[in-house]
Every structure is written in structure tokens, then in C-alpha cells.
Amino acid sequence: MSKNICFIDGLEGILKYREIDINQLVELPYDAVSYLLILGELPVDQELAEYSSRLHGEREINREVMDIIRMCKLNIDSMEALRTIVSFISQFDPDINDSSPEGNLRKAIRLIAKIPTIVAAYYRMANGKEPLPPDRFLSHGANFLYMIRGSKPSQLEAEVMEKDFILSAEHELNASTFSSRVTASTLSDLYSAVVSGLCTLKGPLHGGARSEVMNMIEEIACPENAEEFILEKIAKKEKIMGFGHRVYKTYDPRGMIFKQLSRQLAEAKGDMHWYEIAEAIENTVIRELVEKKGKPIYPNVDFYSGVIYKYMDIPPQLATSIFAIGRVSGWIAHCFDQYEKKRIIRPRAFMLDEC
């Protein structure tokens, strides 16, 4: 059942994948969490080694895909390139017409493995650099940072990127997961379902919020400006990006972990600037909206993840694509669940009034 993929208690701030708390899962490799989501249980050492070997062996993309990436405009958001390329690579998958569980698993592994390579290749080309081949000996997070930078990240940066992917991997029936499930419910192929998820994630009210957080932090520029900026937003009744959630009525557990990680990065780099801006923003929002007005407006998954990207020199244009790198395992888990049901999702129009 889909409810077993993810459990959320919005009042207590609890998030679990397959009945395992997120605070435990962030201590694992992304590959293990991906395995858990897709196959339903944590792998033993040998299973994880085999799964990771298959993932790492499918990271490369062929020359034809590189040519299409070069044809994309280089000043667009990376999500626009990513959705095009994921659709394009489906024709090279030898299992594209194999809808058996085994065929779908092989497609899943290729998607999870290749999406980081696509994002990194587009980013490098957009910045006038040649793409780098993936390093199959690096972890999911370390390899991605290597491919965009051209140098291996520090151990802390690699661990933070790995945790970022884990924290982004799954979150029940959010908008992009629901759109992926709708596509899968028609028994369309896995690539089509993932493209549906990508198109939905791109919106600024969903995955696009992360880049908006980064832009907001840059606009504020220093901690002393944060209070006035937020007070003006509140006075105008404008949305403060990175705050509030439809499900959580307390602190988003992912947001709490991201806050801890952003502080670790700030301290390791000897630069508290971005963290202090974010903390000043949070303190003002909590004081004005939570304490004074009783509204459950706390930092969500996007807020401190934006701070992390600032410290790792990841530009806003990549933020949503990085979210997709992590989330694809969750989309696939839901698609597999939907394929088993063999029943089309067909809501009634009157249900829109509740949205």
C-alpha cells in the first residue's frame, strides 16, 4: 500500500520512509535509502553492494544525449533541460517496452543513475566547460559534486549532499508524486511518469521554492536587514519562501536536519554569514507569526537547504534539479506501487474545490 512508502505526522513533526524515521535514514548512504523506497526494505551489505554497483555502472550518458544537451539554450533553468533530456533518453533504454517488474527495476536504476549526470553536464556546458564523466567509485552525493566542480568535494560536503538527496527522496502524495502516480496509473512507461513528476516539481510553489529561498537570502544580504525585510513581507501579506507547509503544523523534521547541516558547513568554512541571515529570518518569522499570531509557520525543507547550497556554491538555477535527483527514487517507489494496482486514477471535478 502507498501509505507504507511514507508516513507523516504533521502535528508531531514525524517523517518516516517505510516505517523508518528520517533521523535514522540520514545516517545511511543514499543508495541504501533508494533501495529501501523502491524494494521495500533496507538492503543487507551484499544487496547494497550489488545495487550500488548497478547504479554506479549506469551513470554515463551517450554521445547522442550530450548532443541534445548542447542544443538546449544555456540560459534556462536546468529543470527545463532536464525534463527534455529524460524524455529523450527513454528511446535508448533497451527495456523501454518491458513493463515487467524486472524490466521496470532496470529502468529505475538507469533513471536514478543518469539524472545527476544530465544535470551536471548541462550545468558545465551552460558555464562554458566540458562535461566530466562520472566517477563510479564515488558516492551518489560526492560524484554529483565532482561532476559539477571538476574536483572532489570535502568529506563533509559529500556527506551533506548525500543527506540532501535522502531528505528530498520522498514525501507522501505531494504534487509531483501525485502527478507521477496519475501517469503510472494509465500504465504508461516509467520515463513518462518521471517526466510528469519533473514538470510538476518545477513550479515555484513546489520544488522551485528552494531557488526562491536562495534569491531571498541574497537580496537581504546581511543579518541586520532581515527583520525589516520580513516585516514588510508580512505587512503586504506576501508569501515568505521556505516557510509553512500544508501538512506540518510544527517544525518540518527535514528543516531541522537541514538547519543543523547548514551550521556545520558554516562553521567548517569559517563563514557564518549566510547562516546568520537565515537564522535572523527564522527568528523574525517565528516571533511575528508563530508567537504573536499563533500561526504554524515554521521553516520547511526548502529554507535551510537553500543555505546549504549557498555554502556549497550551488547556483539557484540548479536547486530544483538537485531536488529531483533525490526525489526520483520516491517517484519510482510510488509508480511501482501504482503499477501493481492496475487501476487508473480518475478524481471527480468537485474535488478541486477542496484544493
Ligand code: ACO
The other form holds:
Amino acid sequence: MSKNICFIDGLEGILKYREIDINQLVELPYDAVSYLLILGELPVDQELAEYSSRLHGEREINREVMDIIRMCKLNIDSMEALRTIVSFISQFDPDINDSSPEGNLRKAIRLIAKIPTIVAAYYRMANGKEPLPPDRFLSHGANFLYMIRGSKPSQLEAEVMEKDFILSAEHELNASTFSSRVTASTLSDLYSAVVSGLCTLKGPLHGGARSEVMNMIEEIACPENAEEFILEKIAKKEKIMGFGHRVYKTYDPRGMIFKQLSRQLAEAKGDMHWYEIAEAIENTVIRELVEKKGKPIYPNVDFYSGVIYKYMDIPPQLATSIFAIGRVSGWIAHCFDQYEKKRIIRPRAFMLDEC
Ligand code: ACO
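Same protein, different form: I have the form predicted on its own, so give me the form predicted together with the named molecule.
So here's everything in the complex, that chain up top.
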């Protein structure tokens, strides 16, 4: 594959997948971005129709998988359930031992299609509800919201969910993508590589930050409380969740789009409450850490996405799993790249000092 999977300019705040700017990509359907990441080029209409049809046709999960989801304890983190089930379903994949590019593509499509169904099924069971079968006529975003809620989302909510998956889909060698790539570099199978990614994404310094942001906003409760809350955290030298990034030394471009989307949702719902709390947090962090101390600590991808979930009645327990639904296409794109290289990743221990 010729085009780089991802390009980040952390000083200018630029992000591209396969040479296309993220601001353009969010206007596309998730399926098109997934195709772009995995196959290297944007699909023409016919290619997108075929890819979507294959993806939507693979959304169902079988009864044995449902039974295992039912056996998961109902109070565990949804990421724990997800990593367990993704590992379990590999045995039903007829291509599990086919590591040809075609076999890997078929596995990739099944993984991308089934992960939202698993997340939604566990969520509904954990809340005492029966899982719903996926609707193959809905987009990736609309179908997921339908499967967790039991009713079809508004057009705006469906579009926001699609954009959320796109913004979460890829980010170069972040921790979870790196661990997926390391697994793929041993020529282990795609399910194993995706499980590695899931396990790494779960941590609070990575994908787990999104649910912590939601809890923080809930705890602050009203915009007037935000300043004192943040000042106290800074005084205690605690990290503020949803802020800071190893690569971006300016505003994360995904964070900027999430901010606009959360404002759009707030206005559409006629309820600025959560947005105003978030903005008060952001203003305090920027004043205290950026302007006074000169540290480049801006909202990252996890901050305003947490605000969006508040508006869409998505609970914190689902936040990291939703990140995973989007990110799986990126993990797979990197695994395919790694399979082509056929070379094991084996850093030396001294390199850890630079991490
Ligand atoms: N709140 C307050 N201060 C911060 C924050 C924050 N969120 N992030 C960084 N800083 C400060 C650190 O205290 C440190 O200050 P010092 O130089 O005075 O010691 C300085 O900025 C550098 O911070 P590091 O932790 O060294 O930066 P690093 O690149 O290692 O970490 C990370 C990046 C993990 C994202 C960090 O900013 C953080 O923990 N943020 C909060 C958790 C979070 O939002 N994670 C999601 C990241 S995006 C993603 O993974 C999808």
C-alpha cells in the first residue's frame, strides 16, 4: 500500500488518513472511511455499496456467542466483556486459518461488523433487556444507536455517531495500535491482534479517559463549579482527564470537531448544560496551564466526545467500547501493513527510556 495510513502534524494540529484531511473525512460515511483505511483508497460508489453490503450482512452474532455474552457478569466493564467475546468468536470464523489477503479481508469485515453487535448485546443484557438484532439497512452509527436503545435515532444523532466512529478510527502508532501491530508482526491472526488492541485501549491514560471525562462532568454538575474543581486538581498535581497529548502540542483537530458537534447537539436539544460545564473546564485549564504555565495541554479526542455521549444518553460504561468500534478499522489497517512487512517488531529495552 503506497499511501501512509496516517499523518499527524502535532504542532499545526493536522490529521490525515491516507492523505485526506480529517475535516473532509468526517463528511463521509464510516463505511467509506473504513474502506479507505483498510484498502488504501476511497471507494467509488459501486465499491462502497458492495463493501457496505458485506459489512451490514455480517453484523449478526450466533446463538453460542449470545450464550457466552449472557454468561459474562453483568457488572463488569463493557471492555472486559468485549475483549472476552472477540477472543471467543474467532473459533466460528471459517477463515481463521487463512492468512491470505482475501482471508484477512473477510475476517476484517466480520470483526468490524460484529463488534458493535457484541457491545450492544452486552449493554442491553447488563441492563436487564433482551439484545436486539442489527438492522442491515441502517448505517454503522444509526444501527449501533438502534441496537442499544431499541428505537431509531434522529438523523443528527446518527450523523454524530458516524462522525464519532470516524474521528476515533485511526491515530498512527498510539498505544493500542502499536500493540495490535506487535501482535500482527509475529504473524499471529487478526483476532489476536484486535484483542491486543482492545486490552491496551481500555486503560485510563488511553481510551479509558473518555468515561472519566463523563464522570468528571457529572461530578462538577454545573458550570459555576468547574473552576474550583479544576484549580483543586491542578493544585494536587492531578491529571485532568481529556486533556493533553503526547503528539499534539496544539489543539487536537479531532477535539475541535468534537467540540463543534457537541455544541450542535446541545443547540438541537435546547440544553446547553453539559456543553457549558465542558467549556468552563476548558477555559480554566487553558488559562491555568497553557497561558500561565506555557504547557500545551488542550482538549484531546476524549474530552468533547464525552460531552456528546452525555447528550446522546450514552452511559460512561460504554464510552471506551464505542471508541473501540471506531478504532478497529485503524488497527486492522496497521495489521495488514505489518503482515506485508513480514518482520517481527522487537525493540530493545533501552528504547523504553524514551517512551
Ligand atoms: N492535566 C494536567 N496536567 C497534564 C495533563 C493533564 N491532562 N497532561 C499532561 N500534563 C502535564 C504533566 O503533569 C506534565 O507536567 P510536568 O512537566 O510539570 O511534570 C506535562 O504536562 C507533560 O505530561 P506527560 O504526562 O509527561 O505527557 P505524556 O505525553 O506522557 O502523556 C497523556 C500524554 C497520557 C495523554 C497525558 O496528557 C494524560 O495523562 N492526559 C490525561 C488522560 C487522557 O486524557 N488520555 C487520553 C489521551 S488521547 C488517547 O489516548 C485517545
